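What follows is one chain in structure tokens, specifically the form predicted alone.
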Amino acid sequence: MGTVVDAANKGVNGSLPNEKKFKVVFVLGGPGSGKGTQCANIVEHFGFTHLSAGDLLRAEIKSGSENGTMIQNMIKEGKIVPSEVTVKLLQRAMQESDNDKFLIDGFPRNEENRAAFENVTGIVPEFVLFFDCSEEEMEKRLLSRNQGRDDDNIETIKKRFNVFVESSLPVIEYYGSKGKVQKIDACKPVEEVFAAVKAIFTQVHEKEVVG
């Protein structure tokens, strides 16, 4: 019997092909940080293609793959999926596009996540663009949305924001000793929050079209 590693293995192999040359950039932020909407605005002014993997976790067990099948039981059994699956999901659905350009929302959440995606994809991100926003503010606005959604309540809010300060935080220093760090004031109103984003992707295509 395969292992979930294996499964996921199938179909995709080994790092992307150099012929296709893809542009990453990861986007953290703590649970309310607003990653989602400035995501959305990205994809509309940039063009980038937005991959979130909790989104392609979730795809691939409602496909009834055996992939899918293996992931939905470790699950269940409260264990944590393998680094390797989550970026061979990552690494495929960047095959599949007609894209080059990507927003990976969510990921790396931690140090051992980072490692995988580098290891498997061969791929360093342009950079990470951090959504920095006050425990506060985000626990207002996590409380406020009304999304029914079963994890806005202030006990598990506040199991989030630590489960992103331990795990997520060390990911963000390590590419911010490598100068590849973008800080967004994430606070402020949504409408400032782009104004800040957009400057950051204006200037890097405009060093593209110089370079």
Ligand code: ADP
Second form
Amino acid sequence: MGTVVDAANKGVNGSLPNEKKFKVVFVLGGPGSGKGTQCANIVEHFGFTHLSAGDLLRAEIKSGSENGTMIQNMIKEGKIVPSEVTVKLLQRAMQESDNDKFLIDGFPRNEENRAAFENVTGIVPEFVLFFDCSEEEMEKRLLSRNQGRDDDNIETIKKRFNVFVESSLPVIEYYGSKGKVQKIDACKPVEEVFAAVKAIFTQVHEKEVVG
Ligand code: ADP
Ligand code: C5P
Ligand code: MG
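We have the form predicted alone; now please give the form predicted together with ligand ADP.
To see the whole picture, the full complex is given below, headed by that same chain.
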């Protein structure tokens, strides 16, 4: 349950406060690099709430929202939905949560996403977890994901890889220049990737405790 203090911190008109009440970790990596899989593990061990931008957009399509058709078409083409839409969904999910620690998965996907989120919420991520994986391995994983997704076909996958290189990698480089990127070799088996993830979250937690 949210407390009165929580409500006050969320500010007027439901806007998020500029002060750092929420702790956010961005989880980035190419399509099929294992972001969703590892976020589920992190939630279990470290008490974060997982917000996948892609999942929120797919839920928005299902809800029959007025933006549904536009979102559906963009996902089918592997394109990035306007930030206004995605930031609103993320903001609402954070406001509705009782938690104050979020893994934001698959966002920011481009410079526009990054700037819009920072401007609207005032939140700067604690760090960025970057799952680094070869296209060959990611393609194999996506083609056998079997979740009935419109975009897990070879034609859309190729487009998504291009968008990742052209629009998303520069965002990772931006955070890299600020010393905020924790890069992980995500081509390894799930358990090995999680061992590396766990080491990072444990180290960050210890730093916080020590001050
Ligand atoms: P993302 O969210 O980055 O697109 P997912 O977590 O959905 O990726 O993983 C894509 C597919 O690959 C899923 O079917 C998942 O089970 C599988 N997968 C995830 N991590 C690994 C891994 N380390 N090795 C092999 N397969 C994996
Ligand atoms: O992260 P995920 O693979 O679920 O994203 C699926 C699709 O959702 C992306 O290819 C893109 O079309 C859309 N998306 C977006 N903006 C984001 C995250 C996802 O437009 N920040
Ligand atoms: Mg995912």
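By rigid core we mean the largest C-alpha set that fits within 1.5 Å across both forms. Positions refer to the first chain, counted from 1. The structure presented is a predicted model; accordingly, all values stated were derived computationally and were not measured.
Engineer: Compare the position of the CA of A115 between the two forms after a rigid core fit and state whether the shift reaches 2 Å.
Structural biologist: Moves: no, less than 2 Å.
Engineer: Using a rigid core alignment, state whether the CA of L169 is displaced by 2 Å or more between the two forms.
Structural biologist: For L169, whose C-alpha is compared between the two forms after core superposition, the shift is less than 2 Å.
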